[in-house]
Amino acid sequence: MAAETSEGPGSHAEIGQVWPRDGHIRILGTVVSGGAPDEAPVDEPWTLRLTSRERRKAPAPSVTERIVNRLKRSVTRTAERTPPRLYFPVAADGPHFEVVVPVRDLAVRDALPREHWDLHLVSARGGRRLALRVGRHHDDMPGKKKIVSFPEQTEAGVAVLPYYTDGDHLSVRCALRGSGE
């Protein structure tokens, strides 16, 4: 596979709107090269990918914790442990792009204490991997992570919740939620 490059200086998945409510994140935005929209075609479509910072570098199960953890999926037959990265398609038209991520996809049922997903748009050009980090930054508001909140929507346990990073990118954070609270 191609190594990933993410297309020159300035170029990332520019956000105009970002909407979580009734269990969905919603994200509507721009592909942008240069400080200007992209409109070069891409070799395939665009999809978001999710890659969680924790389960990367979680270690490796120790042998009693693999055998436990096949003996609940058995009895339980759910699915395998959640991957460290999760695609969702986007809807495209030029540059502009729209994507909607459902919650209770992020709200997995082996969900860690804590867990947060950075975002990228991915796709291909010219035979390379393009991934865009999403975020917003033509807004002339640098420091969204202490000025822009959004609402927390919780399903299965888990709260989940959409946030600006120290560098004004989107991620997601995930928390697991105790019966009592």
Second form
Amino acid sequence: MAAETSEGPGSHAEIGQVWPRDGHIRILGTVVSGGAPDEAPVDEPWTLRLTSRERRKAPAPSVTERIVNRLKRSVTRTAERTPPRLYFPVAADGPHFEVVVPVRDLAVRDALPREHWDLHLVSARGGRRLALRVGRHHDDMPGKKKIVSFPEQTEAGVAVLPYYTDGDHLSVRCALRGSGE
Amino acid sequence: MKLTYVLFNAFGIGGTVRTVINQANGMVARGHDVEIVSLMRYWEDTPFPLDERVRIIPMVDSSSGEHVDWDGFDGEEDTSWHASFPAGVSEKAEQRRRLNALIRYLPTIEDRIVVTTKPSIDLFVERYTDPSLIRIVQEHTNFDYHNAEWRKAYHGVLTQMDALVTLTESDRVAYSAEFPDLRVEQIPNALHALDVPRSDLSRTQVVSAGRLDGNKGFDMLIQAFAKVVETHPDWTLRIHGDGPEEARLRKLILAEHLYNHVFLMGATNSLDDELAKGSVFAMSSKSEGFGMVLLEAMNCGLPVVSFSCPVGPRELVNDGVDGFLVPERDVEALAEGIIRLIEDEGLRRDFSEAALKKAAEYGPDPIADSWEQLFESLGGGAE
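Based on the form predicted alone presented above, generate the structure block for the form predicted in complex with the partner chain.
Shown next: the complete complex, the earlier chain at its head.
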């Protein structure tokens, strides 16, 4: 696989609006480079990638676990582990993008007690992989973690909440809620 | 002249602190000897820049983590004064400690003009300072604000003072009527400087600021802004300040799905910079002592929309010239005022120009002149 680049420090997916409602998280924004909309064409359509911090860190399954999982999978699909990366299609119009993440897609069967997903727009340009962090930096309002709160949506016992990180990037926190909560 | 300002908390963020610090800076710059007595101290520095020539004397200093009285007092608590003051002031132990420290400090003041800035403090200044000193009450709240118990306690005290200074003309009239034998003057708050960042009126941003409490009516401003974004979804509202209503206001923002449009920014130490980022200033207070932040916004060249509170904004804003005054608690009218300014950039520019002229009248110099004249007329210049 080709090396991934963030296209220099000035490139990212700048958020315009985030709408967590009606069972979806809808994100609208603009791909920017050096502070301006990035009009340069990409090799393939942008895709939104959610990367789990916790699943990435999870140790590889032991030999026994692998055998048990394989046996389970031979019987039913339900034992399939959620991969550490999830992908969602992005609608783009020039540098502008819109992506919708259904909350139910994050309310996974093997939900962890707490899980954090980091968001990137991924594509390629001239054969080089691109992964642009999704965040909001051009609104002259640093420190959004303390300023902006989004609504939490719960699906199948998993509470899903987009939030700004310390660095004004967008991430999604999923938390398993006990029954009755 | 030698001046002592007695302040509740020079280390908090609020209108009274800001204006007293402005005054202290202004007077020390004119060569007067200035000290600020603060009942408490939690930090090393005041949140608003204070000229280093102004001495701060905290009654109880907690900035080191330990509570230390100004005189290092460590004896038995004096409770003898409790019965002769409104019960509220001696309710809490920490409050009693501060007031006991103040009671020990006030009699040590000699040959100075004392300016007191809060009703509860006025009572102690009257009782415990040398009555031959020039003693002036600087009233930051409206006349109607005080309840019956306080008015009673206040009545006898005020008549012993040399002058009472109100921020607004309507308060001057009200206090004069209530205290015919007391000298009552009006001196508005001064801006800390006229040389501040100016808005270029280009950003799609409405700004407001104030303590997040019920009185500031930010719930009404948020509801008004919900109407604004229906027709102007590219505009946002930033509210600077913190306070007890924050959680409730955040819930309202979520419930109204305004999280892309309304931002509770928290407290700021650089209010002028933040104000200058806006193109319209909105004020939704139910009441204001003066409306200092409105004036500060005008000083940054912002056109304003404000509820016409009983006093304050209606004396600062010239409706239709430098801003819009809309009926109190009328959310619809507040939204309409904001929308009119959003939709008419020419109007924004006209209001902005008029606002800057208005602000200049409240610059540090004309206001410091007024104070010096008052002090001198009371005999403060004779040394």
